[in-house]
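What follows is a single chain, given as structure tokens, in the form predicted on its own.
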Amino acid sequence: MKTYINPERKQWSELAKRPAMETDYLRSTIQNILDGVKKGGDKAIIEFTERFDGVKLDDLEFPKSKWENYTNNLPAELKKAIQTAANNIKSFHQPQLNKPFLVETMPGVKCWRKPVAIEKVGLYIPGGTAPLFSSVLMMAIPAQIAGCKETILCTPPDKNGNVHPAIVYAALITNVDRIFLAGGAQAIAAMAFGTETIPKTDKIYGPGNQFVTTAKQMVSEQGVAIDMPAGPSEVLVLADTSANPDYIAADLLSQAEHGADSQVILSTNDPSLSGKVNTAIENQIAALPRKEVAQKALLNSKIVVFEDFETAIDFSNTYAPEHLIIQANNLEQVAEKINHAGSVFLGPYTPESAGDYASGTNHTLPTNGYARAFSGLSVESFVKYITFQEITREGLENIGDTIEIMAKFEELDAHKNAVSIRRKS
């Protein structure tokens, strides 16, 4: 990794750049993507499969009446592991589902805000590389907690054309509804203009690489709902001389496994940690099975190195990460001056692999600094909030010289009207 010592505050900005590919390409790649769906519907997504995945498929769907069977040759310990972090992740998203309030603002004018749920919403769970099981609890968990009608997913085949019999397993007991087998951004534009297999969803939820993230992003721009940008995975481990160089550079190493356009980042006050870290890298990634594609998110990795800790802790809230870990002392008040990450992970015994797997945290989350502005995922993602207000006759009559004036001043009259007719029957 690339060591950076004692930047000035104007290079930040550019040493919190992410990897990304050329903008235009993209965006003109996956539009062909999402007109072709659009037109072609299943035939489409039978074409782009073979094309992207190398699998030719008769049947989009893979259907319920096979799940139970298809996962009886699991390991019964990878079965436990699962049930016991599904527990732990309801344990944690359970408490977030909120209940009506009603407050009367004024006498006579009563106001409430009730949650319902998003009715069909679409999962996407990436399993090019990697079958990401554990992301099918992270959102259909809270999809069930809220009430939602339709839970639906979509994940890309394997090249005999089958899906990870663990991905069948998470979805079986957590109450999805039906898996499709399309991956990319065809099965983002699948979710979000139906086909005649795979039904069109209210709301797209998941993580992906640049071309999911940027279709979810485009299909928005046609009034589709998403839940966020949750692109390439990305840490930043902030330390001090406390942290230990081994487990750090197990944590970037569990970040840059993910795939080759992750990006991890140390910010420290420790200059030895430079050499110390990379060397534990050098010791850790020989044994790694993806040990390439590790190799070449290093290649977008950083080692930045400031005088004191306060400005390390600053440059982590200019990045701001999708995942945080903080190794240092006095982790209570260096965790009070974080304002943008997506999850924080404290102490030298909370690996971020906890938060994606099992500790009950949300590992759906904001990612290419949009953790600026935006949450990760939680129950309320699969709810939308109606309002409902109810007055009196008494309280028209409290709350009706204001409405009024506001109206004559806006110069809406009609709107004073609808007050004023009632007042005068």
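Numbering follows the first chain given and starts at 1. In this text, rigid core is short for the largest set of C-alphas that superpose within 1.5 Å between two forms. No experiment lies behind these values; they were computed from the predicted model shown. What changes on going to the form predicted in complex with a further copy of the same chain:
With the core superposed, residue 365 shows a C-alpha displacement below 2 Å between these two forms. Remark: with the core as the superposition reference, the CA shift of residue 249 between these two forms stays below 2 Å.
Fitting the two forms on the rigid core leaves the C-alpha of residue 181 displaced by at least 2 angstroms between these two forms.
Having looked at the form predicted on its own, could you now put up the form predicted in complex with a further copy of the same chain?
A lone chain is what you will see next.
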């Protein structure tokens, strides 16, 4: 990892820049897929699946009646681990469900608000070498707590037309309603527009490659909600002189193995950490099956050394990392100074992988500096709020002048008249 010593503040925005994602060239390809599914429905999905996933499906749905048997041979230790993680995620997400509240803002003017679950939600789980069953938990549990009426899941089939049983198990224990074998932009199109088999949903969630994330952005321009804009995963480790270089190296590598476009940053006030962490990375990386991916990611990555720890914290806030790991003294005071981050991991025994899987926090988090304005996934992501008001005859007398005068000065006479006609009666 390249080391920068005491960079001036005017260089910070350059240091905090993420590698640019050019996806414009994908848009016409994806538009064709979206249009194809809109017109062709199931038939188009089956064709795209044959073309992109190399398997011809007879049936797009993996029916719920088969789920339980299908997971019978899953190792007991994995089932238990998924169950434990699910319990922790439930415990942490349950308090996120807001209650309705009512305020009588003036005598006779009652206003209230209630959370209403988004009715139909679509979860996307990518394919690839490893089954991302943990993402099923991170999306389906908040959907369940919110009370969504229909939760569907799309995931690409393997070459034999199958889905991994760990994904099915995670879906089973989190009350997902239906699983469909569809991946890529065609799955996003199906959940956005609906087909004969796959229902149209109100909001689409989940990680994916550039095809999937660009397709999500494109359908969001056409009226379907999406969870958040997505970019490659990233971690910033904030470390003072008390930090353990082996743990730092392990955390940086656990982010770097995600993908060649992952970014990992170390922000510190300890100049000796640069050498120590680089050495620890060299020692640890050799044993990793995904070391080539990690090595590529480390090329985008930086160690930034500052004169004091306060400045290292400032730099972290400028970067606004998706994941922020803090190994430092006075953790509580340091945590108070964090203004921009997705999820924060405090102290020597809190690796990022705890939050990725099982501590209880959500692992779907804002990347690419979006943590300045976006939150990670939560129960609120599966809820919308409806406001209500009911005014009595007397209440309208109390508030009537205010409305009429404001409407008059905004030159909206019909707004005024809607009050006057009632007061005159």
